[in-house]
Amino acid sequence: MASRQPFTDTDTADEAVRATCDDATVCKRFATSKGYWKDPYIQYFVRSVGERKAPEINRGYYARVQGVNRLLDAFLKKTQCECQIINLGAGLDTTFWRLKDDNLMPRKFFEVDFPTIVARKIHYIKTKPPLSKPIIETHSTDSLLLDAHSLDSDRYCIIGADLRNVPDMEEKLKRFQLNTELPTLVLTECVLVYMTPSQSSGLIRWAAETFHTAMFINYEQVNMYDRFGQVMIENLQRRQCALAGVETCQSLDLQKERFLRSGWENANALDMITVYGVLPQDDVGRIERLEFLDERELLQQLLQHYSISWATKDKLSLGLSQVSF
């Protein structure tokens, strides 16, 4: 009889990181229920709206979703959708379904996450026709390749893998027709911060070395060494959720440098208070009327401690360095 493996500190930390997937999905579900943005698909991953979230949390998620989507959609338009997207640590993200509705489908959309999260997402897709129908509609044959930790169709693929093991992840992606010659967008949202700096730089370098024309979008914490940042770290540590890569989140300059040191040609980074200020202000005005915000200073502090950084390399001269806000 096989002996049971001991449960390690790494297992506990990984479980805490996996729990952040549910946190983000629940927060997005609540914000969309209040009308901050439209997402008709998130309800199939989180049935209940759940308890009320503070207005500054809702506005923070609004800025995150709108900011990432603006860069992602700009990349799709620059490449005329002749590209592929790899969402690393995708969780229960609904971007694939939004892009299909918006007629902005890349040639193929890949998602990678822990196998346990992927198994859950596959279960939701299999049992919820509004999720499975768009995948089937964009598939050319009668059968999909499906097992416990992967689902592959012509235009959508989800794979269970550990991002810290790049060779294994790459092998799985290539097995499902990852095309290294296509312009490629790699997306990470609150993912790299849970990896050690050497692990995340390995992932960033892999993307730079694998694709000749590419863009990397990273959303995560910044300015983490001031008092507000320390409180954020302590709150996560109480949940056994260590930010293994927090030293890279000291400043916007360090966020840019991590890409330039790893083979990317151009890199930019903005904190979310700046992104919030450059989003279409008529829509920002609309969402600010949804709920009264008592502590505007708290929203500003929150937005100052998150950032979007993006990097490009552009052998095909598509003008990717011009993609911005």
Contents of the next structure:
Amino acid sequence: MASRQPFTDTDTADEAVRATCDDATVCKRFATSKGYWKDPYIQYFVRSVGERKAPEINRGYYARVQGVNRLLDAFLKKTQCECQIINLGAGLDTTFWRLKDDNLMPRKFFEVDFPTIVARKIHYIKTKPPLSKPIIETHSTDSLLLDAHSLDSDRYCIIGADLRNVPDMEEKLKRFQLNTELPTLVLTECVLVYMTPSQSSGLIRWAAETFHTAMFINYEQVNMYDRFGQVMIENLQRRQCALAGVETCQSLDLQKERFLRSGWENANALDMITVYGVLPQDDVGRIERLEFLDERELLQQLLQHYSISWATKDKLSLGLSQVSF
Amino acid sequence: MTHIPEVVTEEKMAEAANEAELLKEKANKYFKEKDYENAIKFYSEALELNPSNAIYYSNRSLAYLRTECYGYALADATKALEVDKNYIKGYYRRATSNMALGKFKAALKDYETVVRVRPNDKDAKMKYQECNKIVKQKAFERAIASDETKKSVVDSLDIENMTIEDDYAGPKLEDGKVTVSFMTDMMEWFKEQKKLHRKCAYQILVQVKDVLSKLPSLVEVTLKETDQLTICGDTHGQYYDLLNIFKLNGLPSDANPYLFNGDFVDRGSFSVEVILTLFGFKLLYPDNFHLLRGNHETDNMNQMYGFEGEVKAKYTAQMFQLFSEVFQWLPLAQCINSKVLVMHGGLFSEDGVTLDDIRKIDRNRQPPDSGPMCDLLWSDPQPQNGRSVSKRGVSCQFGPDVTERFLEQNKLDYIIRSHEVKAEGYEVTHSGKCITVFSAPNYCDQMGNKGAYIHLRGSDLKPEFHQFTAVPHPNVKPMAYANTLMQLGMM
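Starting from the form predicted on its own shown above, please give the structure in the form predicted together with its partner chain.
Starting with the chain above, the whole complex follows.
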């Protein structure tokens, strides 16, 4: 969204949304330093461990990361990695590097985010060999295609674009060899809630119409129309961060329905309390012993207001609808 | 795999081991140059070739420590010991990791192990003593340092000779005493987010420590027919909500007595203001302003949930030490008219505890991991009969039958406790025999709950509930350990 207009209200709102990228990265950095899960790459995106985060926050991120990864890895296994992954609003996510280490790379991993965030990420990648090496190693030639807001290689591509401008985003993806015939996973983590319901349904519909065999994973708020949700909305408003799409975060049913009415065949939605309960419990036991949680209620409230929903369509009959926890 | 002749396997293993050693040497070199990222990388490669080498794990653990990845460091140290339980460095690494993670008890255990295994090793002994000293100095695990009597911070303070600068415009004690006008001025001062001079803070702390230390562990109070006591639950550093309670219910006075049932600090970002205000009123109305200890008036909680950080930021570590000492003297329970018992957490993991047992508790310490003192600060009621393992991992959950038996044995009517956030600010359970009151509305800026307080009249001792909602507070970034969704939700 190149504009020469002065800083408008939308710009402020967008800036606030971009700032949430740092929140997530900083929290993940802290949680991983405490041993909640392994992420050897996040330290290259944020150097210092930073201030302590409350234990319920760490547990919440643990549940999010483990939950999303389980579905993502299941998709990769069902497609035997003959697939694509598109992480929309990826921020400083490190999944590509994890998949490379775990030998679970898709044919190509795309990341899309605001140009300023993408520029930052590209800078980190360029200047930190542990980040660039896996990309260079998996590229067929000596040089990568690189400019201010995009980096393209055989297996990894990152693009600066505005997700609310779907035709523009699609054009950029196709320019970097997006293959609409491949089974594709689209991932949005705390992204759709920042755009209006019509904008997000545009994105969801685009995915359904572009790929015949695909999965969409969405992590974001849910059950927002209670007191807790209202408080969260107010808190964020004070940061000039509007949850423009909070309407669709009303209930698990609505989170499912938004897929079913946009061209997806199957949809599921679980709140994070449920997800927390179906993650491997011996590891959950391990992380619960890392830090003492003084008030369980806080964790439960938090988990109750976030959800993972996923939808599939399966022309190639790969059994995608069976992917679950 | 069955086809490979043994000779080749051995050769291959030796080869791999050699290569691993080379990689380790490479990693060591990087480590010396402080290039920890590469050190970790090459230790990892060495481990891939030779995964049963304790030294590689131990070295990588140290590299992780240097990059603040304490969780990984701990995991590697543990792995090193799994491979070789006699590898002394592994214990050292694990101890260091544990210390970085704030687990001092665990760290000390490992040092203890080394000393036991190598009783003549001077270095081991020194490390153990060092750890012990650090533990004591930081006062994190007083429970372990049982034999040495700790010197009080009070002894090393010279409050008399602390000077208050001319440009300090804030409240001062009058002739070294807390007065009504001092309290009024101080509360206003705090409201404007200003800092009380450290001399005044020290004066308050030293005096309140003296007052509290003279109280029994079980305080007994009599309300006359016409008296009314206001009982508040957790306030958790929510200073502006505390001011609101005083606005709604009147300032404390001999005619308007209050009891605050623990958890005054941590999580909320104005813990210092809350606690100094409460301590000030304790000094002003010692017989009609009561404070009981909560599980957050302890070193472990303060370290994790913000109070220690806040005191260190606004004052000094030494002042936090003094707060810690003062907290240890807070009484554990209060009995009103021999009929109503108030404590922060709840009842006991075992039947048969009497009021006399509570009275006799030697409370000037950090609470132990179990036992009546621990239960008083930590337990929770449950709806079903009997007792269960606590969801908190400490103490227990107790059912209506436990409450019934306890009340009967001690000739009481009901208990009032706090410790758990409730949407309505209070909750009546166990057929009215167990009441929870919680006075921190919109807890952590995220729960959206109401706060409540209880009016207890001497005439009938029936609880009357008053609810209130949160008031705005300055947009102060919460201390490092506290949490608000403003700061970071799960975005």
